[in-house]
Every structure is written in C-alpha cells, then in structure tokens.
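Taking the form predicted alone, here's one chain by itself in structure tokens.
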Amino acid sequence: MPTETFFNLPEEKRQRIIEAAIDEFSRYSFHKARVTAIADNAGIAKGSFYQYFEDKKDLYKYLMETIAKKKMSYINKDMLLNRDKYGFFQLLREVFLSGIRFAKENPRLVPIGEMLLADKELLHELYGENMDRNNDFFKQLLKYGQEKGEVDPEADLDLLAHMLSVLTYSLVDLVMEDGKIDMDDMEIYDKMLYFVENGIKKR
C-alpha cells in the first residue's frame, strides 16, 4: 500500500501520479513499465516516488485495487440496495453487465487488465491476494439465491463462488476478440449464464 506521505499529498498531485501510472501501464506490461517514465509524466522526482510507494509493484497493486473499486461502482445501485425486488440471476447478470459498462466508459483501463491476464505469474499473485474478496462477494450472492429458492440448497457455495470468480476472467478473451468493448458483448455472458442456470445436461 502507498505510504502515509502519499495520502497526505494534495488531491491534485495524487491524481496526477495515478494518471501517469495509468498511462504507463496501459501502454506497457508491468515488467516493461518504467518508474522513471511515471515519475517524469507525473512531474515528480524519481526519488519522491519511493517516498510514496515501496516499489513499482506496490503502485501497481494499489492501482489495481483502485480500478476494482471503481468497477464495483458501476453495479446498479438500486439492485444493490433493494435486491429483494430482483431475482438471483438478474443480480448475477447485472454484475457482468456492469463490467461491460465499466470497460466501455474507461477504455484506458482495459489494456491494463488485458496485460495482467497475459502475465499468469503476476495474475496468480494478485488474483490470489484478492481471491477471498471475490469469492466472498459471489458466495454472499449465492446465499441470497438459496434464500430466494433459486439456487440448489445442496450446492457447494464455496466451489460455485470460486467458479464464478474464475469465469469473470476466463471470458475476457472472447469479449475482446473483436478488439473492442460494446454492449453486444453481453451476449457472451448471457450464454455462460444460461449454462450456470440450466446446466449442460440434455433435458
């Protein structure tokens, strides 16, 4: 995490550093991105960078956490606050739909996620650190589905939560196949959600 010194900076300066980091990590992979370039573009000395962050990875982790929080803000607030009005599968669909809205409105952030997905070692490190958080989100949603009578009461929620977490990453290649993000990409998630709801056994 950033140091207290970073959080004590004026908001404008903190944002300038984050914007410089986004520019660098959206153009280069984590390993090729340069602290010098980030510092130069942010208008700070390279030595100052290490007063704010332990190293490049410290900044990268903070950036990914910031992006994750921003992505969560794209989930329909009414559905979060009044979930009793909605079915489990409506809520699950909204989770994936919010991801597409986020990507469409934040195109600079999409390449950062793509490059992270391509770096299996780094992805495992970051994904492992955030797995419990992701799994817990889906587990709570699945518990709600059980309460609504829409999810099998005998289902292993830990296993299902893990599967849904992984699916959020595994479908990115298909969504980005045409090189752009648009609302039509929800069709891919709808196909996945169909099998989540109905299974793959012939009926």
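Everything numeric in this text was worked out from a predicted model, so none of it was measured. Throughout, rigid core stands for the largest set of C-alpha atoms superposing within 1.5 Å between the two forms. Residue numbers count along the first chain shown, from 1. Compared with the form predicted in complex with the DNA:
For Asn76, a C-alpha deviation below 2 angstroms is recorded between the two forms after rigid-core alignment. The Cα shift for Asp190 between the two forms, taken after rigid core superposition, is 2 angstroms or larger. Asp40: CA moves less than 2 Å between the two forms after rigid-core fitting.
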Contents of the next structure:
There are 4 protein chains.
Amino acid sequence: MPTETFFNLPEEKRQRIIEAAIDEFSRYSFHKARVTAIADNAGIAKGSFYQYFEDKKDLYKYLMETIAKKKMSYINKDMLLNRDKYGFFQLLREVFLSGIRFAKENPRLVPIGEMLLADKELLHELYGENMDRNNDFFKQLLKYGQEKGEVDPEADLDLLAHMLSVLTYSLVDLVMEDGKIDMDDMEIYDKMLYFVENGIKKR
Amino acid sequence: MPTETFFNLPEEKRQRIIEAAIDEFSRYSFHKARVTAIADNAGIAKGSFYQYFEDKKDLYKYLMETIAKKKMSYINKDMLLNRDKYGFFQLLREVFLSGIRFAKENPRLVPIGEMLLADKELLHELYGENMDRNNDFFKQLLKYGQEKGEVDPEADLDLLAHMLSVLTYSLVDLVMEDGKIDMDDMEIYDKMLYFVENGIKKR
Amino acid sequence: MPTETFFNLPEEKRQRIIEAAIDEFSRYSFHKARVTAIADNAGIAKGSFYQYFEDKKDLYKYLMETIAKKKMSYINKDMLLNRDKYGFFQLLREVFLSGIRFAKENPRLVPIGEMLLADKELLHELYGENMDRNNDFFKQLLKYGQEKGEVDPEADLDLLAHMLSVLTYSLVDLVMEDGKIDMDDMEIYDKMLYFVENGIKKR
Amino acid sequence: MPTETFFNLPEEKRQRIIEAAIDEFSRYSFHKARVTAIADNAGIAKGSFYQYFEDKKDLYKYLMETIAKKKMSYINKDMLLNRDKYGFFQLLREVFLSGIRFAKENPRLVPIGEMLLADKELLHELYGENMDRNNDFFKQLLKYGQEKGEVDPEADLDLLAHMLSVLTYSLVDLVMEDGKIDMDDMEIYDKMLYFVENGIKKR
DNA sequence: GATGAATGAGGTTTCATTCAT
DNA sequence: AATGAATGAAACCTCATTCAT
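Moving on from the form predicted alone, kindly provide the form predicted in complex with the DNA as a structure.
Below is the entire complex, every chain and molecule, led by the chain shown above.
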C-alpha cells in the first residue's frame, strides 16, 4: 500500500506519478521497468518515490488494483443489476464490449495486465491462491445463463469461464495494433460472439 | 546461433547446459534470468558460456527455436499428410491433443513460450514482423475445413485462427497445475472441442 | 558531458575525481585505464562514477576538453590581441613557451594528449573530421607572419603549421624527464627557435 | 623471443601469423589488440599461439624488432658506406626518403610504431633506458655533417637529432591518409628538406 | 606439434534503495 | 516532506592464458 503521504499529495501530482508508472510498466515487464525512469518522468525526486511507496512492488501492486477497479467500472452496472431484463447473450455482449471500451480508452493498461499474467512468480507473489477473480465473474454469469435456460445445461462452467476470460483478452489483443484500437471495427466483436453463442447455447 | 564450439561439445554436456537454461528461463522472464545461474547449474565456467553463445539472447533464441521444433514434432505428421482420410474436426482434435502431449512431457517449456509472448518488445526483436506462425498454421487448417464443407463458410478465418491459437494455449494453462498435467483428464479436451465444433461448424 | 549531478558536487570532491582521472589516464591509455581505479582513488563508490558520467568515454572526453582549455589559457592573450606590437618570431616564441609552461605546471596532462593522438580510432571517434585545431592555430599565425613579411612568402603554410605543431610537442617531450621539466633549461627553447627561425624566415 | 617451434614453422605459416599480427596491432593499441583475433586471422589454433610465443608481449616485441630491421633495410647502405662521396644534405635526403619508401610499402607498420611511442609504460618495459636508437642514428649523421663543415658548428646535436627524428615521423603522418601514401607528392619532401637545410646549415 | 575447449580474474555498467540535508 | 547524492550488490561480458587430448 502506498503511504499516507502519497494520498495526501495534491491530486495533480499523484496523477503525474501514476501516469509515469503506467508509461513505464506498459512498456517493460516488472523487472525491466525502472524506478528511476518513473521518478524522472513524474518529475519527482527519487527519494520522494520511497516516501510514497515502500518499493517498486508496492507501486506495482497499487497500480494493478487501480487498473482492476477501472476495468470493472466499464461494465454497465445497471444491466447487471437488472439482468433479468436482458437475455444472457445480451449481457455477455455487454461484458465483451466493456472490455473493448476499456482497452480503447486505456490502451496502455492492457499490456500491463498481460505481462503480469505471464509472470507466474510475480502473480503468485501478489495474489497468492485467489488469482482468478476474472473467471469467477464469468462463472457467475454462466450459471445465471444456465438457470435462464439459455446456456447448455451440460456445459462445464469452469472450463467455459476460463475460455470466455481468455477470449476476451485475446479479442482485445487482436484488435489492438500498436497500442490503438479501431472501435468502429464492430463487426469482429459480433463475429466472435456469434461463434461463442453457437458454441455454448442450449439446443 | 550458438557457436561451433557449442555443437562440438559432448552431447551430455550440451544437454546439461540446455537443461540449466530451461530451468532458469521457465522460472524467470528473459530479463530476470541470470547467465550466472545457468552457468552454475550447468556446472560450467561463466567464461565458457560465452564461448558457446554470443550472449544471453543468443541462447534464448536458440532455445525458442528448439522448443518450436519440439512442439511441432508432437503433431502426428501422417495425419496431416493424409488429411483427406480424416474429418476436419478429427484433425483439429489431433492438433489440440498434440499441444497437450507436448505440455505434459515438457511442462517447463510451456511458461517459457508464454513469457515471451507477453514481452512484446522482446518478441518483436526476435521475430520482427512475422511473429504468428501459429496463427498461419490454424488458418491453413481452417481453410481446408471450409473447402471440405465442415466449417461455416461465412466464418472469418483470421479471427477463428486467432481464437483457436489462444484456446490451445489456454487449455494447456488450465490443466497445468504447478507444472504438472493430468493427462487422464481427457474429458476436458473433448469438452472444449465440443464447444469449438458447435461454434464453427457449417450448419 | 558529465551529468548535472557532477557539476553540483562540492568543488573539492569534483577535484578529487578529476585528479584521480588524470592520474589514471596519464599512466594508461584510454583502454587500459580502469574506471574502478579512478573511483577508488577518488574515494567514491563505483556506482557514483556512473551518476556523474555516462561512461568511461564521457569522462575522458570531458577531460580532454578541460585540458585543451587549460592549455589555451597559458597563451598570453594580450600578445595575440596586440600582435602588431610584436614581431612574428616573438609571438611564436610566446606560443612555444606557453606550451612549456603548461607542461611544467601540468606534467601529467602531457602524456594524456599524446596517447590520444596515437590512438587514431579513438581520436576519430571523439573529434570526427576536425581534429587538428592545433594546426589551424599555427596556420593563422604563419599567415600573419607572411603578411608582415617575416616568413618566407614561398612557404607551404600547411606543411609549416604541421611541423611547428609537431615540434612543440616534441620539445615538451624532450625536456620532460620522468614527468618533470627543468624550466630553467631556457637555452634549449631558444635553440629550437633559432633553428626554426632560420628555416622559415624571409630572406 | 618466439620459440624454436615458431622458427621451424614453414615460411608460409609464419608469414600468415605475422600478417595477422600486423593487421591487429596496426588497428589497435597493444592492450586493445586481441590474441584471439590474431590466431583466428592467421588460421591457427589459439593453443598454437602459445606454442610459438610466450605471451602477447613476446609476439609484440618480436614484431617491433622485425619492423625496426625492415625499416633500416630501406636506407641505401651504399650511400652510408661511401658517405664521403655525398654531401650531408644529400644523405639526409636519402634518409628522409627511405622513411617515406618504407611507409609507402608498409603502411600498416607505421601506426604500430607510433602507438608504441605513445605508450610510455610499454616502451619502457620493452626497451628500458636505451629507447632512442633513432636519435643516435641522426646524431651520428649530424656529427658527420658538422665535421664536413656543412652543419652549423654551434648546433646542439642532441636537440637536432631529436627534431629530425620527430620530423621524419611527422612527415610520414602528413602524407599518409587512410593508410595510403601518395609517393608522387615528392614536392613536399623537398619543401621540408629545404626548411631543415636552411635551419641547420652552416652560414 | 596441434588443437580447441576451459577457465576465472577482472572490467564495465545498472539500478533499487538508503541517507544526510 | 522533499531532495538528490551515495551506495554496493550483482549483472553482463571479455580475454589472456592453461590444459587435456
């Protein structure tokens, strides 16, 4: 956790630091990223960095949390709360699209997450055992889909959740070119959804 | 490319070095992996390392090539050559399973590939533009599936190839726990295939 | 260029570092000189060295600049500015003597310059094409001498400039024994000047 | 001294080694030059190198001797033996020209000598005190010139010898561009001689 | 005598973190 | 709180030389 000092900082300065961190961690893996570069780009002294964070990992953890929260905020909460008004596949579509919107508006955050996912050692260190909240989310959703009779009742929800989770990531990866996303490329999202729907719907 | 000296080494020693390299690179990303550790674990002098490889990256590249070749060798070549004897989904199943067999027998090689995939900078440096041979392979296969009338003729092959590629990886990831695979867990592979088949087959 | 950090250092410490550098580079060629030795002798950590200079070459370049400036400062500027009050050979004598005075007071700087001059590769790297400002200086002087009618009007100024430049160096070399100069050995400078004067004066 | 083994080598092989050594030492100072490069370029095993020479310095010493001898061989011995038939300045001219001829035919040997001259430590180690045979040669010549009444009887022969020695080197340097010499550029040699003659002749 | 693999000391450089002001 | 200089462990890499075959 960042220190109290950090949270007492003027918003603007805190932003500058976060920005600089994002910039560095989106370009380089945790180990290659340099504290010096972050401090420099944020325009703060290296010493200050250690007044705000315990160490490099402390900032990194905080960043991951921030990112996770931000990503969640892209999901239309109303739809989830009133999910009964929508079909399962409509909800799924919303989840997919929220991922895309998030990536479009925060392209630099995408590789940060991906790099962490690849670094099992670090991942374990940060989250210990419970490292797939993402899957849990999809699993809940799928269960609901089964209950509503839209999803194949035989389906293995753990497997499906994992697949959906992975596909979301991959979709973002596919449409992101050089850190940019062509949001208008709507067709492709629906193609994937079409594929998924055929794959898992109840027949 | 490793030096001639390296290839002149007795098989046993070469293996020790490769083993040590795999050990290090499967645990740590390229940047965190240490030449010193590799040399130590291989039981050779640090100086010797540099008689065999130009630098850390040289060994790494060589390792990736070796891994790629090994992975390919797990695909049943006969089936590919006589693909007309098999249905498309039978072929796809073979490809999936080959990935699993490879992962089961070489569990430490899996994270090496995954870490590389996450390090865009390194990936680019090693392979430049043509970095998705994996996708190409699936695209060929899918095209064949369309020609045989088994795959949805409307399907976007680029998208599908990407998805299949990603799903293969994810499947391996899913069944690998602490570097071990439960091969007998056959059911899950077929579940995924079932899902995929429903998703993309011609109706 | 040294970093800002270096220039922020207390004068005393900066001097210690420069001293240590001079000590090392006056004894050993650029390639044999060791950063470690410099850091040790300056009483700073090796890491600090790299906070002050980009690398060994950075310090070396800076040292050469410093030396060049210092050497220039030994020339009596008044004489150059009011050169019309003096004969050409008087000016030349002043230039010669300035070289001697510089060498006498900074004996360790002499071999540094000489070693660089011998390392064509390094020389080229540092100065690119324009690496004989020394010659230019003498050429200007000689031109002036011709205009005043003191120097043989037929003389090839490029050649003469080169010769004078070389002779200055050699004179210093000659009178420097074990890094010390016997300044009182005035006679020898005049002998050389006598020789030069006879060689190039207008008849 | 090279080992007997070296001298027993077939002429052709010995030449190859010497060639490779010249190539390396003409490009790099003693310390930067690499034994490995020499062995490689000579097409011999690294181990063999140490069968022929005690160490890098041993080869270097031998090379310097060879060069010195070769350089001497360019002086017209007949003229020296029958020096009475020629004037002093004719002899001096011959010595100058021999230096030029040597440089023209062995351009790579020139920088080797120059680099050594700049490395006082090495120079001392190789030749101890008596490191100016070159000067001695010129001193003998000048003495003879005085005796014949052609050279200023007041002249300080040590100084003049030094100057002549230095000027010879510098002349070579001046006309050598990129390791090549324009021998037809005869005029310049005579200009320098003219200058020298005026400088030191008896009046 | 020839070979080429093996060695390790030693060099340069990087960087997270500490600390004095 | 802020600064930025100081540190040193540890990484990569080079190369002369030795040694077993």
